[in-house]
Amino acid sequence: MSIPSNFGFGEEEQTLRDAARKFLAEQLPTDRLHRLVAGHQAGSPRWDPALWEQMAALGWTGVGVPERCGGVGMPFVAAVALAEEAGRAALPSPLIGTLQSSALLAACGNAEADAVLTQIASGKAVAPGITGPRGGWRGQDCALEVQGGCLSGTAHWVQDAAKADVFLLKARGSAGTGLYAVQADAPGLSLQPDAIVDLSRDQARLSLASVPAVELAAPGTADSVIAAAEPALFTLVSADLCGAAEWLLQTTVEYARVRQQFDRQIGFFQAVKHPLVDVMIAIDSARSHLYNAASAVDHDPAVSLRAAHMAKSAAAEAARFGASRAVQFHGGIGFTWECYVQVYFKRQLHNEALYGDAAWHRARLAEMLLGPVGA
């Protein structure tokens, strides 16, 4: 099976992306975003639930949900386009986690998972909690245990936990690890917020004490479900990185056109314009990898993991490079609170490490192509 020349990005997907870009530009201009995150505190995220309700009404949460569950049933590339626009707007919302959860639930492929997908289509926010205390999401790196249909222990590194209605949690039992759905308002569940650099999202540890859960993947099968969803998990974060990188580039180019030094616009000087061209090339390369990975999920699953590793590595590198140039070329105001660049810079730092940084993904790619290190 081959990947289409347009990456499967047809007229419907383009219409969705353009409508999302217009909607976010109108509803969340950068000055409003800046005011929104100004009061950010760990455990008290600043976001607009009314905006989330509008997004759900537009069908964004259901983009990755099949029609049988009340969703839109669009290809994965459409979800990636939405994630890219979320990054471009530095959108404080549980959208990325909800789209990732849709991929995990689709990999489960049972009635229980379909019930949660139906909740997503209706506008519920779902957050994956599959990462263990050491940062891994496969194997025995898990601090939750399941017994008698209830979960106890701790789930770590849960993104946008304070915004979620449902959690997808990995838990260990006598027969291995399984995947479970837990309602955010379930008795016995509490959140301990983490202090993170990103102002546009929150992160928390979940403490559970005999919390009732719905089994989505039987004990011993969680790793296979997560492995099937990994290409989507990595690619959606890559999309967020690429969207934010593009905003930083365009904002910095515009600043270079109007800021004057030595009686010239600073964009005149090679020390500014050449690195900006390098940033543009890095972003274009990352976006090519991004949509190749998204299309592989839709059309060529056999190569989708390899493509997703390449996309996350390229996007993380482009984000780091572009964010650092944006701060530097804004000069003395680049690192101040009043400069909007800092909101995006911090989001990029967080996304870069989320689900593995560039070096980690290159190492996994090398193992896939060359075999284990030292073999």
Given for the second form:
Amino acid sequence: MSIPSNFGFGEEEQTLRDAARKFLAEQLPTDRLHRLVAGHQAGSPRWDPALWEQMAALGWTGVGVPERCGGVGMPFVAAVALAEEAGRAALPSPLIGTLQSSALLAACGNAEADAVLTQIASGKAVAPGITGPRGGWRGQDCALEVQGGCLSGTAHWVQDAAKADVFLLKARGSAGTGLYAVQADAPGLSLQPDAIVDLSRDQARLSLASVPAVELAAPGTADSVIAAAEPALFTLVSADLCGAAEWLLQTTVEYARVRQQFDRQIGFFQAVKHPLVDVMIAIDSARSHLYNAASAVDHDPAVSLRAAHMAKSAAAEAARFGASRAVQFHGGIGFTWECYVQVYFKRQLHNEALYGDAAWHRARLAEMLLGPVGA
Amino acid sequence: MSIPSNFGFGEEEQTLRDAARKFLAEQLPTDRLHRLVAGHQAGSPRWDPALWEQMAALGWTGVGVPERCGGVGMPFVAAVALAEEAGRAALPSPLIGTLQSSALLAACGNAEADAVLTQIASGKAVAPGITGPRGGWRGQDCALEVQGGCLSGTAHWVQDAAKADVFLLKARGSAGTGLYAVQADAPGLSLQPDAIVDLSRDQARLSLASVPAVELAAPGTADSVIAAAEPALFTLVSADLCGAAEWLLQTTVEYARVRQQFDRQIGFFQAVKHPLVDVMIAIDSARSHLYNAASAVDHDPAVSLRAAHMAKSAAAEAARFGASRAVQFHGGIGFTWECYVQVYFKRQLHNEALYGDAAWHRARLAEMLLGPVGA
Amino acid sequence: MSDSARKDSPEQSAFREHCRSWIAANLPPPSPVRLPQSALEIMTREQLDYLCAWQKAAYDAGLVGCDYPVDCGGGGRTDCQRVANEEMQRSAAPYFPNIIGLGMAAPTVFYHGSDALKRQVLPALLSGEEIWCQGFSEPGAGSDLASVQTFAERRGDRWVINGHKVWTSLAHFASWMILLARTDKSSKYDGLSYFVVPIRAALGKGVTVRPLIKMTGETGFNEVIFEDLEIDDALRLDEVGKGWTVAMTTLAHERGAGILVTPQSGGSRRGDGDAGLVSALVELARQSWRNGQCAADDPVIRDRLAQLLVREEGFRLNLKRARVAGLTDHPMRLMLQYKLLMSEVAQEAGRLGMDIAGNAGSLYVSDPAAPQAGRWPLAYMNSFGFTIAAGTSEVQRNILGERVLGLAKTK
Amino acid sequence: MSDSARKDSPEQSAFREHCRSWIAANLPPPSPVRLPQSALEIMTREQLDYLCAWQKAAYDAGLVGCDYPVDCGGGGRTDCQRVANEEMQRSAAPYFPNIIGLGMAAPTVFYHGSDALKRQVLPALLSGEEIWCQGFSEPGAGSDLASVQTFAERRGDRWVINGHKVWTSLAHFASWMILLARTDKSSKYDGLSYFVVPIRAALGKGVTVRPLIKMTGETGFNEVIFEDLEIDDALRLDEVGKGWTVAMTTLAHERGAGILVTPQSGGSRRGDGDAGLVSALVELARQSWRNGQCAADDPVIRDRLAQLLVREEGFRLNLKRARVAGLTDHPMRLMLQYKLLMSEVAQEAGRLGMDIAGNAGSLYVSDPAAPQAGRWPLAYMNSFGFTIAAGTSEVQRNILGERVLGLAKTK
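Form predicted on its own already given; the form predicted in complex with the partner chain follows:
Let us now look at the entire complex, which starts with that chain.
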């Protein structure tokens, strides 16, 4: 198998992407986004469930769900294109988690997983909760236990937990860790929201006391399921970062063309111009890696993990650099709550660390190149 | 003990430093240096032994040698000031190695070492050869053996070997490694010069076949002697780097004030101006660390290793950055053999790696901060 | 005898003894409310009251304004502020709240104000009884400060002020503002004049102060709007049209390159200052897990911590070296780097703190599980205040390239 | 079927078959002499002869200049050069020596030269029988190319040329030069005209070529001095005063942003090209010891190798993405990055190679113990040729900021 020369991004994918971009530009222009997430109404939900229903109706949730489960059955590169648009819009929604869940469920490959995929295709939001208290998603870093088909303990760092209908949780049994589906409204399950910097998402710790669960992967098999889904997990976060980084670049370039100091547009000054060029270069490399990784998931799984490590490390660096220059070059106004830049800036702080920051992914690449230290 | 507020750099040290700067500017202006090392006369020695004799006569070799051995007995900060001037002049000479040797000999602290110190005070050049084939200077990384008071094997990476009168060599005996003095003209010793990039020094591998040696540190004690001298070894190389980096900065600034493109001095452009400012900042941090480390050797040995690690890592980064910007901003001419910049550029390539590059010194600092990995 | 004491003059030596014994006996109790990272972020009256009480006590003991003349409320001493600062920074004392007054307004008034004005405003400034703020930046005048449009129109011996200042830290507590205003629209640099304005007295009567919210969610700075505010000509500093020259005195002191030593307390030994950055991060790394691995074992984190250590200590050693004539080449070379280095070290430290903490890095101040009380995301965001305000890092590099290296002026 | 073949037109498909079978049967033997890292560093006649023989053979087989018209010596095909390049780069073939001719002179002559001139010069250019060089830079005209002072004075239908060109790669082997010269001193950009000059025929008769020695100790580029050289007006490209426009065509192709595809051979599979950088460095790291530790175990080296991998592969993937309309925003955005990225990746690779090798890193090409034959210090030094020549990295960033991002022009 090999990656096609257009990364598998054909006419259908382009149509979907363009429609998504237009939809989000119309439905969630940045001023509306800012009011929604930074408007400071006490107790406001900071996202728009009605918009989510529209997105579900457009088939976004099930874009990668096989047709046998009622989904659209498009290649993974289409899901990545949607995630990139979500990043460009700093969209508060459970979309990324739901697309990640589709990848995990596809890796389970059984009737129970197909049932959840069918829920996704019908518009349900599913959030993965596979990261342990120490930030790892493989091995024994896990604070949930399974006994008699019920889960007890805590799940950490669950993204967009308050928006989810179903959770995919890793839990430890006597034979190792397995993967389970739990309904968000199941008795015995409660959410402790984390107070995070990012305004455009929510994060929570889940407490479970004997909550009934559906087994998706038997004890001892969670790691292999997660390993199979890792390239997709990483690539979807990379897409969010790439879309956001491009928004940050374009918004800052626009400001640098308008803002005058010393009787010149500030973009005249190489101290502004050259870093913005470097941001563009970083984004372009990240985007090229992004489509390559997405296409590898579709067409060449053997190289997809390596491609995804490259994509996440490039995207995290591009977004980090782009976000910091966006605030700096907006000057005093960029440092205020009212400036839209802050919403994107904070979302990237969160995205960067999610499923491993740039340095962690590079450490994995170094192992692929050189073997482990001391080898 | 604590480091004085003027780093122990008083009037005498300043007088010595200023005299050295003047002497080298007069005796080895850059055009003469370039002819000397880059003039391409076949078989030319690429250094000026007569100049070295003058320097010895001025007391530079014995600046830190105790008065009981005929030296000047100044504090280490004076030796560092001389090394910085040597770096500023890209001086081809065995001075740095001889000053390093003084530190090693002082750490030996016995009559045999004092005898070599007396030779130094009288103007002899001494080169350390303690680095093993794998680039380490502690432990078992050593290809020389001692037997019956004679050394056999090879010594690697000996700096300015062709200029030295005496070598200080590490050799392995049955009880561990010891330190030995060997005369450069001893029978059984031969030099294989390395072809190195740097034009302003020489480097060689020494082959020894039963060469008579004077024991300076008994087998099993070389590591502790070297450990005691490490802060001085690192700091002297840092001084060379700092002096050179300042020359590179000033030379490039001068060019940026003169060279016109687009009807402006190129220093007008922030793409030139700001990196030069960053070079200056890097140099200033490195110089502050340098004097602190030098003064720590004199006044607070307990913190001197940490200070020296900081000094070498800061100096290596400053010189690396300064040298690369010097070539880049000199443009086409900076890339030619005839441009003086190349001599300094190449010397820094060599200095950076000598006794550990910046990353290696930072790894040691990280161990001081955090303990070893896995601690 | 401490190293800094070694070269004291007899006056300094006696004064140092006084400072030490007074501080030992009069260190304030810990703050009953959580204090922000610097005086510029004071948000509540409780925070202010606690800090003002400390400044007043230190002033009354002669530790603030030691080198100002007695008739300006000072101590009339010679080069003793440095001594007081050393002793206060050695202690666990808090910082002073009147940071803009002490650091910028006082030296500016001292060098450019009339004798009457100095006697009028400096005593309550030094004691902290009257807080000061700075009215320089405007929506259209940031890096290009000389383009300020706030206009002061002369009417006899009065001036009528209209305009809009922004990023005015402490304005919500301030009695006075140092104001750079345009008095002539036909000339950019020569059309500026400099005033001190009693804004608190004029609240609601020509002056409106509105808080601006920072990206951190904190307030701390403000916009200040002038509508036909009248002030007396006696509040002008230096001549009409010399405002830019006066502002340069202010900015030189702000950048740490001024002649007068700013009274400073708190800092290096308190754990909140720069000296605490690396040790706090080391502590954090030992406690933090990233991707299932202890952050202290992560090689890239280790390298960045060592880099930060080298930068931070280099910065501190620069300040020491700047006072050794034989080891500096250009009189301003080190001091003009101060603000740039401080702000960029703070930015890297904040960023590194978030990276060390991994998933927990973006837990914010209101989350009880946030590592080190959410200090690092807060510090990272606030660091952009430092790299933007008071001359952006880009402007600082211009200044260094032009004034120290002698390169052609960019603008 | 290979991926690149998937979308071939019928003509391309048949041509691809031809290329494959011809290459398989006609790959030249390994060079009897060591070849430099690129054609710009050809130093000896032996190197040149070997490479010219390959270019001539490939030309005779129709693999060079496929898309040029038949009467210009081309193959008269449509979009087939890309196919030939893909097949040649897949093979172990060497590169072409006439790199300036193929990449810059040919498209410039094709778009701006008279039909007679095209027929005169292009066949021997494409076959490699006549080597070309580029006469743009001068001692006073580097980044500011439009300030060239070499003057061409009109005398009837002849021009008399006087001036001094520098950094002229391949001039010591070249038959022809593309020359940017001033024809009017009263106008900067509109005072330039563009010529092709038969320099080899004029050696000693108005043209002097002198080698310049690079910091590496290698020659490879030259200075070329014109003293009253007369050439015919028929050798002019486009109109008098349009030289800057013509030069833009040359530079667009040099930067990889031109319309015509440059014939290219060698590269990715040979181990000397970019693709080989990371794997060569990995190999080096496994063999190298730094401070007593294997370089492959050094965490900072590991991180930098991974960074280089990401940059290098990102660069390569950019080239692929640039051809997918739906995944690019601005037509020039990716292609205009080409030169900047290539040169900076090469610089970091050279530097990293030296760092990996530790003490052995500065052993140079003539030392038999130098790791990988001293490749890395040589590559590091030569990389400054890339970041300086053909528009410095600083100029490249201006171009990207202005043409792609639409920011105000700096100069």
